[in-house]
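A single chain comes next, written as structure tokens; it is the form predicted alone.
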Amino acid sequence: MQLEIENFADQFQYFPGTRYMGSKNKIIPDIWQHLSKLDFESVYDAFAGSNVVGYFLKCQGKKVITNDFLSFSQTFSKAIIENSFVKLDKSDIKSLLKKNKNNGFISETFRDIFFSEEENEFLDRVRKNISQLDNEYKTSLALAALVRACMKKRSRGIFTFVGERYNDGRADMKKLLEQHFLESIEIFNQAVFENGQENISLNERTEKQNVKADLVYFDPPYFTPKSDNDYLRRYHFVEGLVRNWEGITIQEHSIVKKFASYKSPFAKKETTYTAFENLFHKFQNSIIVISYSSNSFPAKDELTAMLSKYKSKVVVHEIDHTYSFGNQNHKIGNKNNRVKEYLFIGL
């Protein structure tokens, strides 16, 4: 058994990493550090967010039950994590690149924003094609992979600016997105394992679910009045992309097509609070782990008291890191820009 869990944790190195605000796959050895010196079998990621957590966790061999309001994300989770194993073969992927009459859609809602019309034109073409796969984990990893492929093309990944304005000068921007999306393909089939678990991934408001769970780990959106936390203004692209734009309806009057945010408790300052607390209640019964940052809401000193209405131990850690959001040179050697992350732990 112990030289199972070694050969899963050098699984982790396939993990399909991509510039996602917030990830914590810089600082997950940092994590684990931690977390391996807890007694737990099973584990719920209520925030997976780019799965880096969730993914890691598999690979030590533990049950992983990831969930994110965010389709793109919970995408990602039913490829790699809940997906044991299926993969893309050559025949898929030649189905996936076929020509076929499709809608036009993206081709034409998306004309001169963020893709040049041949690439627009792909996505319509091997969007249609994903639709027509036969099997749930297929279509996972085929929207997996072309939702990154769509986030590695564009300069800091995000979709809230029109064209190439921070061309950073990667390689990735010179590549093809058709050449990323084989690329991600063979990236996303090379991540797929079993781990001897039952995983599951969801795609659900986390205040809504019931799940049972040795130990419950929160990475909700940050809340702090310098900068807003709304992952979806800047990933809408790829959130259509995954739901087809079914139940969307787009911002016509907004440059980049946005369309309305979910609502979240974590948006304000106020409600933030009651989240916690909710969720604090909720899965008191569970070993509770935070990460959070320190210019966020509510501060160090007050998530340490909600925290010890519910559990008779709470330990903070503290993990030196920096936050940066692609080459944004004003922020280069910005001390406003160094932040602590913490690590809550109640047992």
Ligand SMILES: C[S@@+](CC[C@H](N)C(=O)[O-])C[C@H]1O[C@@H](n2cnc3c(N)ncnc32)[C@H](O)[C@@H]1O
The other form holds:
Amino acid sequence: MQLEIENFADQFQYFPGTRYMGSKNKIIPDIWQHLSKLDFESVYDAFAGSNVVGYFLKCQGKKVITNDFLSFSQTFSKAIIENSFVKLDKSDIKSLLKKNKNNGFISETFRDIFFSEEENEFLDRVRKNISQLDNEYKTSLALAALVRACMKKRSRGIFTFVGERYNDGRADMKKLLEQHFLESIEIFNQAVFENGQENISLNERTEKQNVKADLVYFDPPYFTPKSDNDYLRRYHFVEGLVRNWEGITIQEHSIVKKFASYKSPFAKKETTYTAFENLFHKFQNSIIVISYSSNSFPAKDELTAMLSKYKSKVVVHEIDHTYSFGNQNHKIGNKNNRVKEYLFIGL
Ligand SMILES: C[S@@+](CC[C@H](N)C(=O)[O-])C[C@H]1O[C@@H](n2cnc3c(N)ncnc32)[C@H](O)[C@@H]1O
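Switching forms now, from the form predicted alone to the form predicted in complex with the named molecule, please provide the structure.
Once more the chain from above appears, this time first in line as the rest of the complex follows.
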């Protein structure tokens, strides 16, 4: 069967945006301006986060392999990058909302922490119904929609504080969780498309992976001594929700009921340097692209030197960008103190 040639790039407008920390959503056109000049068919997005970069490149017809050690990030990539055809239909939605007997885990554990009692009951009910779906892509779509609903309903999209601190009265805060969920299902359904490639979604530690791709894109947590870059601390609730808190030990002393962070070499200065070295060594035969910022370590010159050990040509582009609040690494509103966003390319 001949694949109908469409303009996949138009599909990008359907990407389900979230306020994911460090998301490249706003600067993806600037990144593409540089990547479009490079010759590659396949790409490995090794720290996928919101998956905006992988999804954008899927829309450019590339074969995308995406990875993040957070399971909730992987539900997004399974739902809209690896998945080419499956959508949630009316009867799926009906079965997702149906009443059931469940263990009430969320209502009990997270009472008076993030959501109202009715919302917690809704989450317990839907989470159980999701477990009964029998297709992995339907499961990912439903989980991704539930995660997006929870993030939308939280100010700043994060789970580090009790209640509604910073509630700015946005429409998103007023909407019921169920309404966010139903809207998110529509949004995720629309994002499903086929680009003629076999795209793959992974959920491992990048440092343990062996992946082959023409181009590798590294956007790890930016290390700065002044602030933590721990994603799990901010998103533990949606990570637990996706994993159904199975095999997870909640830290009982924690007011927000979080659990221990996953180990990442990007959490400390020394291990950040070694992690970059190892990645460059492992992927020296691919085009290496890195996003990093001017207030992080390794510094621009150091990273350039490290990359030059493996690559004959290294170019560094500066991208004009100020992250919005919630992105702790970046000072806002002070132009003199503006953090620069870099794109390193090793050819
Ligand atoms: C800066 S964010 C990526 C943002 C992404 N490019 C986007 O546009 O949304 C870094 C990501 O790396 C992930 N991460 C951190 N350490 C990791 C590791 N050792 N292996 C895999 N993923 C890791 C985090 O979970 C986080 O999603």
